[in-house]
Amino acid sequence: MLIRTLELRDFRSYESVSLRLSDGLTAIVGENGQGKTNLLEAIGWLARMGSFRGVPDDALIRIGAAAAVIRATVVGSDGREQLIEVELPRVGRNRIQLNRQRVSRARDLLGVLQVTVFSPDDLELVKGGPALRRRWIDEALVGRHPKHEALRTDLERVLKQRNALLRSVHGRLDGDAAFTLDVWDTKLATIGTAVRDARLAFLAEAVPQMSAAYDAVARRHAEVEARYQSSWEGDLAEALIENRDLDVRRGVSTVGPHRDEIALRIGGAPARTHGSQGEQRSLALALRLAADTVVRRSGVAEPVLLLDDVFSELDPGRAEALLDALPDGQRLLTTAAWLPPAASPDRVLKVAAGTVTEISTGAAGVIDGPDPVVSDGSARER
């Protein structure tokens, strides 16, 4: 899977930019605040139908503009080239086209482009709350089976409706509300069990890859674990009945896959509280690498790798080890400071002073200086 070209209009800091990307490693360099990450964020939007930074779509529109546009030509695993076009307006619904044909549902675009994103925020996969780890595994599941997005969407819809009902009864469940709750319980039991089973199956494949990736990035062996902890035992339908009184009192669903955890351990101890900063970073990278490996081995796609300023958070040894652990294929990385000697990018793009220019590299990836402009347009700091 490759991205041949990327065009942006009024996206984030860019008024207009048009790029042709390398099939291998492209390094995007420049000082902080110049818009390096914005380029990766646009690519990520096309793959995930949303920002990997978690910001709303209207925050992606350049100040003063009515809409943002992202356009990219993508070569799939089958060698077929496809054109993706997205318009994000301030008012109204997003407009998405695939090969000049309107896409009625955003999820129909899933799978056309797949990415694996590495960023400094990945440390929160280890240090943060369970929701981040659930998001990690669910996004990986969509990468392996794009149809899983429909299951995830159905779960969110059922939970929203069930929780709204629980809040509306104000702690007292009458006959009509009880009947409606039975309906939502049946749906939640079916969908929730399917989500948990899919997560368990994926984790069984990912854990060995995570262990190998951790050893490679950390450059030493450690016993690392990722254990799925379900919020219920046995049958989910029975668990919902058992917890009904509690749910009614609290006005929220207390059991289900939305309450599950993926517990991470290093050397037998909880990684979240006992791991060193270096161990936690190595484990976060290992989680990303493991998910990417499982998706690749499924044969569905070979994701494009997006590395957003990860080297600034790594010591030279871990930076070199990460580069060694990355699979072949198209990779885009941003950096404000330095490139590891082993990076050897095929193309280096510099974002500065309102333009994106191509620059040459010398020995050990040291930037020499500016070369011809490869894109028109302007990028103003937001």
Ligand SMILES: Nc1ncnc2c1ncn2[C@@H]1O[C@H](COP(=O)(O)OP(=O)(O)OP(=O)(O)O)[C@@H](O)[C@H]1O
The other form holds:
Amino acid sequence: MLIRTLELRDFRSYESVSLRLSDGLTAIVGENGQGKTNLLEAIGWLARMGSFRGVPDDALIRIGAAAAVIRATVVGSDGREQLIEVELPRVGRNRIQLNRQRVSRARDLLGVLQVTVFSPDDLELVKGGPALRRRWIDEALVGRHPKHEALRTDLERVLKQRNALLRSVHGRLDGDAAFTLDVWDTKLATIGTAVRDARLAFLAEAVPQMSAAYDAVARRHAEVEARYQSSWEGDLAEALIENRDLDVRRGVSTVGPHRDEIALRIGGAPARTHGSQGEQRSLALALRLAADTVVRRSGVAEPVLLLDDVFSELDPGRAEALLDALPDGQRLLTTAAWLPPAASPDRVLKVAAGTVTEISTGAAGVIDGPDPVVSDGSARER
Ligand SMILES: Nc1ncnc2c1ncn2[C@@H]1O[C@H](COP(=O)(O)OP(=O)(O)OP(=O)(O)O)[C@@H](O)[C@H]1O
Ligand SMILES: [Mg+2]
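Having seen the form predicted on its own, could you now give me the structure of the form predicted in complex with the named molecule?
Below is the entire complex, every chain and molecule, led by the chain shown above.
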């Protein structure tokens, strides 16, 4: 998979920018706050229909502008080129077009562009709560097959309605409410079991990849584990009945895949509480790499890698090991500080105040000087 061109209008700090992108490793360099991450965020939006920074679309529209536009040509693994255009207006609904045809459901865009994002926030995958790890696995499942997106949204809808009902009865379940709850329980049991089974199957594939990636990035062997802890045992329908009184009292659904955990351990101890900062970071990278490998091996797609500022926290040895562990293909990485000496990127783009210029690199990655082959929109493209 390859992003050939990227055009932004009124997206974040960019008034207008138009880039030609290449296969291989592209380093996006520049000082803090110049708009490096914004570029990756725009690409990420096209893949996920949302910001990987977890902000609402409104924040993506340039201050003072009425709408942001992201446009990209993407070459799929089958060699087919597709044009994705997205307009995010401040008022009204997002407009999404694929090959100049209106896409009515955002879901229909899934799979056209696949990305694997590495971000400094990934540390939270290890240090944070279970919701982030569930999101890690659920996103990877969608990468594996778009049907998982439908499963995920169905689960969300059923839980929302079940919880609304549980809250509305204020601790007392009458006949009518009990009947409605039976209906939601049947749905939750089916969808919930499917979600857990899909996660378990994915994890079985991902764990060996995770161990290998951890050893590669950390540059030493450690026993790392990722174990699925389900919030119920046996049959989910039965567990829902067993927990019904509790659910009614609390006004929430206490069992289901939304309460499951993926317990991470390094060297036999819980990674969240016992891991060092470096170990936790290596494990977070390993989780991202593992999900990427599983998707790649399934033959579904070769995701474009987006690496946002991942080297700033790694020692030079680990940074180099990470670069070595990355699969081939299109890799875009941002850095405000330094590039590992062994990085030797194919291209270097410099971002300054919303303008992107190409820098040619010498053999040792030494910067020769700016070469304005990339337009900032106001300037004419060469
Ligand atoms: N909606 C918006 N409208 C205008 N400017 C915005 C908007 N959102 C963010 N910005 C600006 O974009 C800049 C941040 O861009 P970005 O996060 O891409 O920086 P960066 O180059 O990745 O920096 P760092 O090296 O610190 O990570 C900030 O100056 C911010 O004020
Ligand atoms: Mg940044």
